[in-house]
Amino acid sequence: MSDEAEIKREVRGQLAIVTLNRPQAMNALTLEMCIAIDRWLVEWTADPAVQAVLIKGAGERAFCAGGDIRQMREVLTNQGPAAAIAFYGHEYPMNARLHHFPKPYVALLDGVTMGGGVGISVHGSHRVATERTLMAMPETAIGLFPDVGATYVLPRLPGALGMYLGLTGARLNGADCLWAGLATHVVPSGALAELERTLAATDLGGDAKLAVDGVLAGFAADPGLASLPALQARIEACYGRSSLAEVMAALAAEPSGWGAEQLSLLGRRSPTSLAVTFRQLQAGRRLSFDDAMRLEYRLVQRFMAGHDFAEGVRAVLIDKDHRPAWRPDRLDEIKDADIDAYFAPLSSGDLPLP
């Protein structure tokens, strides 16, 4: 592929390396891009050649920022809901198909890794963070659901930390998410070019998850301090509760100031997405992956008929004001059927999956 390209490739011994090649978003996914992994992971996983995939960003700022929002909101606005539904149609079939992906797969988070960032490296064997990290799902903000595959994965970290992050879009450090078991290594952001060059030139022919463990350790560095282990006690009183309301009423309750600054931020959520985010994270904790991508996908086709999507992307990413109207604005408008409708099975059947 051209340098000008998005996404490119490349094999450089048994690694195929992919970077995300487009720096100027913040290298935002894109349907083509999202089409493209999808079909190396169908190549690389047949291929005795390709023993371990590594992915990576262009540019200094991000490893991925998500999928490109501003992009899907202008199709959403000029052609209509299943035109924009049509980029999750591709976009979560890969997340299955990385999370199955039988080989080591090494997905170097220097910088920004937000959303579809955290899809396409999550769910690999190998995620490597750096002093530079900073990894957030923060789609309750622009009235959408943490996706891609955050409804199997969040429920799984330690205590109440998915409801956490899945309602606030909290920001983690490299230090977090080693801590958090989101991020597997840390390696500093300087040292990333030689990994590259010794995982290129490492023979990865016989136990290759071996291999990349062992050349992954040679690189790892102390990640300094997290800063989740000190707010555990509060994130487990506070949102480790049955419902959405008791959560509300446990930060209200929180003597330290903290819960008043949850609140704080949590009313400026989305309340549809607060939600179904809620309800989302606890149907999480007993489906497997695929029906938890099958889940997201009938969630992503209410919210992209709905209001609060195409406004919140308008309020923070477009005219940049911070001031959502959301319809409803207020949690105790919202009503149980109306969330009950989220989830209802679609009646065009559910996703199919690879």
The other form holds:
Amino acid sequence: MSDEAEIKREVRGQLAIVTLNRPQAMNALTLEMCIAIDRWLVEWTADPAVQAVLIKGAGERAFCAGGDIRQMREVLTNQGPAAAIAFYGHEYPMNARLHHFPKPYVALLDGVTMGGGVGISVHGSHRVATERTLMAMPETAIGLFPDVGATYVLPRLPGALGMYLGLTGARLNGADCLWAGLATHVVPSGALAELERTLAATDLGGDAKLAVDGVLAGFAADPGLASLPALQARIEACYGRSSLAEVMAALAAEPSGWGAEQLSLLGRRSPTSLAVTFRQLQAGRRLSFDDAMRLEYRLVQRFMAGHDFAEGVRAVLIDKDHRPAWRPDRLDEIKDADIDAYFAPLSSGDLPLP
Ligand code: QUE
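Mind pulling up the form predicted in complex with 3,5,7,3',4'-pentahydroxyflavone next to the form predicted on its own we just looked at?
Okay, now the whole complex, with that chain kicking things off.
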């Protein structure tokens, strides 16, 4: 296999190893990478020679920064929404494939892990953070919504934590990921190569999950300081509300400076993204995983047809002025009926899932 491939695989011992290989693009996912991961998971489900999967990113900076939204915006501009939606039509079923994958799946979250990078890790059985992990679901900053299964995962985090993470795009370190349950282990970055060698040299032929648990436990280290525990009471008081307007009011009334900071941060996010995300994460509590993916597929079609996504990617990733001109530009201009329309059934039918 060529060293230039965007995604590579090899089998060592009973361990299949996937490398995301676009370090110059923070290992952002392309359509071809989503298709490869999905196909390989199908293959490895049936292959008794593979007892576990490990996935990692090439280079120093990132595990995976998300879907390649730079490329997505180009496709959207040059070919229209239908062409852009084809990417999600492959990414979301791959996320579901991972959620249902029956063998241990070990993701090495060493560096930036955002959006689509969360979707190719958090649904697997073992998520290894390091002191270099920086995890976020930052989509409301680019006029999108937290997808790739966030509809299912975020509402199942403790209390209002998922609502906080989804609305704000707050960044978590490795210790925070462990505290929240988004990671299962913290291992020093410098020990990951040895961890991989050990997994490849371990007999996984009996209870593979137990064997992987044992290896990872042997590498687990002091996770360091988490920032979330000190915020949890304020997150609960402000984000554990039954409407977005109540969240904003609670933040305005919050006595420390934190509430005002949060209001200012939310003020820079897409109002449409915030309104949809709030409703999406409330609905997600009661959805099965597959139904959550079907809902996301409805939402993403509406976002691809709307204004804010292309504008958000422009402001954050292309021109980097970080001054998106959202439409509408204020939460109080958002009409309930417009948000309802994001959730309505598709005339083309729901996302087909395996
Ligand atoms: C929000 C996002 C993404 C983001 C920044 C956000 C995202 C994504 C990237 C990204 C970063 C570097 C690259 C690249 C994409 O940035 O999903 O191709 O080289 O993929 O604020 O959701």
